[in-house]
Amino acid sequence: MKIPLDLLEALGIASQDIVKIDMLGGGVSADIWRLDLAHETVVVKRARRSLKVEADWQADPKRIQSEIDWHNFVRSFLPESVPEIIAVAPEHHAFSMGLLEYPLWKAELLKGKVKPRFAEQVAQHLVRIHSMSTTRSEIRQQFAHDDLFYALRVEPYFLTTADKHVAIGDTLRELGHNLLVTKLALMQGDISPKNILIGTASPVFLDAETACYGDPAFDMAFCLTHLMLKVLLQPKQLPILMASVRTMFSTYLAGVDWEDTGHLGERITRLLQAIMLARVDGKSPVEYLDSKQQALVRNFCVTSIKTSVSDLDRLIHDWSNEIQLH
């Protein structure tokens, strides 16, 4: 898909010497595109209405205004954690960014390089993002977008599997309608591997368009679950990624400064075993799994969620179990 010139010259970008141009893959709810000019090379993203899946998903562009105003808030005190953003066209819902050639931390898992000090500086970075918006009015206002999370992620992720799993159904549909009541700080939404660059200094995050005000155990819990689910590719570093999650768990709790971490605990564990059986069933299923290890997962989740894990030791030793069974 070409980028349209209309959007070009909303970015101020169309009177440049524009030297090449490519579009990016990898997420399903916007177009991308890099754009080497004469003497820098910037990212354009514009969200879209209709999402790259197969199931109908549709979600409002004007959430593009959300993750610009999630950058500006995390740039004010973790400026090294975010990309810039140079310029923004509302009415493209669109925006452009400086690159930053750091490689993806989900690209290195899937190619076996975990490393758990780096899932360390994640939960540090994190943790900090919602320590800083808990006590923030302004920012509960400014990101009172529970339509965007309920289209977003309540309904894809939970009541759409809630619908193909009968027996668990009313606990997963709970688990959603708690996300949009819960109102404890503000959530990126989508904090997963593939949206974390490995920086010099410091994790980038990207994509935060589901950007809400609410529970901030679902971003831990959306993060732990891709690592969790990497252990079907890569069996031999079934050890290393469960110290991954133990590390990234400990090290967010130690930063809690807002609420009971037991309490908080228990909704990340439960939280992580509706969005792995999420991740096969949902409306965005992972690309990597094979059907084979699908029906790992649903038998998996759906067993556990019937018997209410909610304890992430006992869920990683269960899960263990199951991986070197099969």
Ligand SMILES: Nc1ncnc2c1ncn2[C@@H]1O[C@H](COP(=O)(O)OP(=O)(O)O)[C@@H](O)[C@H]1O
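Just so we're on the same page, rigid core means the largest C-alpha set that superposes within 1.5 Å between forms. Residue numbers count along the first chain shown, from 1. Please read these numbers as outputs of a predicted model, since none were measured by experiment. First, how it differs from the form predicted in complex with the named molecule.
- A displacement of less than 2 angstroms separates the C-alpha positions of residue 19 between the two forms, with the rigid core held in common.
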The other form holds:
Amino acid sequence: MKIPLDLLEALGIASQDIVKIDMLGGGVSADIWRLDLAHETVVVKRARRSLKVEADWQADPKRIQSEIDWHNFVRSFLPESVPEIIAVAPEHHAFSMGLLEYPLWKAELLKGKVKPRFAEQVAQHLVRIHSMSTTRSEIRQQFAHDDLFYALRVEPYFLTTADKHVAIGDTLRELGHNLLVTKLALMQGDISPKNILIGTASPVFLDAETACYGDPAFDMAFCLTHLMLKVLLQPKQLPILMASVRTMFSTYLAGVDWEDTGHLGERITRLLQAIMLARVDGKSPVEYLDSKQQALVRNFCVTSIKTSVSDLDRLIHDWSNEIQLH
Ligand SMILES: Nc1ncnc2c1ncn2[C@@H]1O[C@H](COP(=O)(O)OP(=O)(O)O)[C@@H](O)[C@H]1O
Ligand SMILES: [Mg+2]
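For comparison with the form predicted on its own, kindly provide the form predicted in complex with the named molecule.
Everything in the complex follows now, all chains and molecules, and the chain you saw is the first one.
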């Protein structure tokens, strides 16, 4: 897709300065261009109303403001952990930011390069961000985006999946509902290896369109889901992937200073099973599982949700057994 001239203008980019334009792929919710300019390289991101998935999934493009606000918030205390915002164009639901040429965590994981130490760093940064958000009184109001979080997470992940699984439908609906009523810290909303760059000084977090004040357990569960599911692609990496899950979880909990960690750990574990299932039967299934692998995830998650597994070690143990059996 061509970048509109009026968008360039609104961002203060002169078309004669552009040396090269490429589209950056990977995501479903935005159009992203890399612009090589005469003296710098920038990334332009514009939110889409209609998301690029098979199912019909619409969301207000004004959500780009949440991403701008989240980047600015994090930049105020962890400047290395987010790209710098260069210009904003609210009328186009777009902004420009610096390009950070670091490897994407997802690409490294898919190559089999799994480093628990990096998962630990992600947890350290995430818990710092969550904790900081609880100390700033204006953040809750600024990120009161329940309508967006409903449209982008609760409905497509929890409610859509609930409709496909009658036996555990009520549990999934309750988990989704709890996410809307729990107000403890600022969720980024899309903490996933495909939105995290392996920066030299720190992980770099991208893609905060879904940021909303709510339950920080969601961010951890959302991210751990990917480490759990990657095992299906690389069964030999089971020990190191599960070590990453464990260290990410324990590092995160060690940094929590706003609530009791026992209860938080249980919420993360319950959400994790629900989101694993949603990545198969919700509106945004992961693209890398075949139908046999999807069936395995489905059976495993339905059983563990039915038996109310709330202990992460137990979940890892059961999941490891399941993988080794197949
Ligand atoms: N500032 C940036 N520097 C480097 N790569 C980026 C930057 N912004 C986005 N990307 C790349 O583009 C991809 C899509 O961007 P993202 O913000 O995640 O959009 P989407 O909402 O479509 O997922 C990312 O996964 C990343 O690979
Ligand atoms: Mg993304």
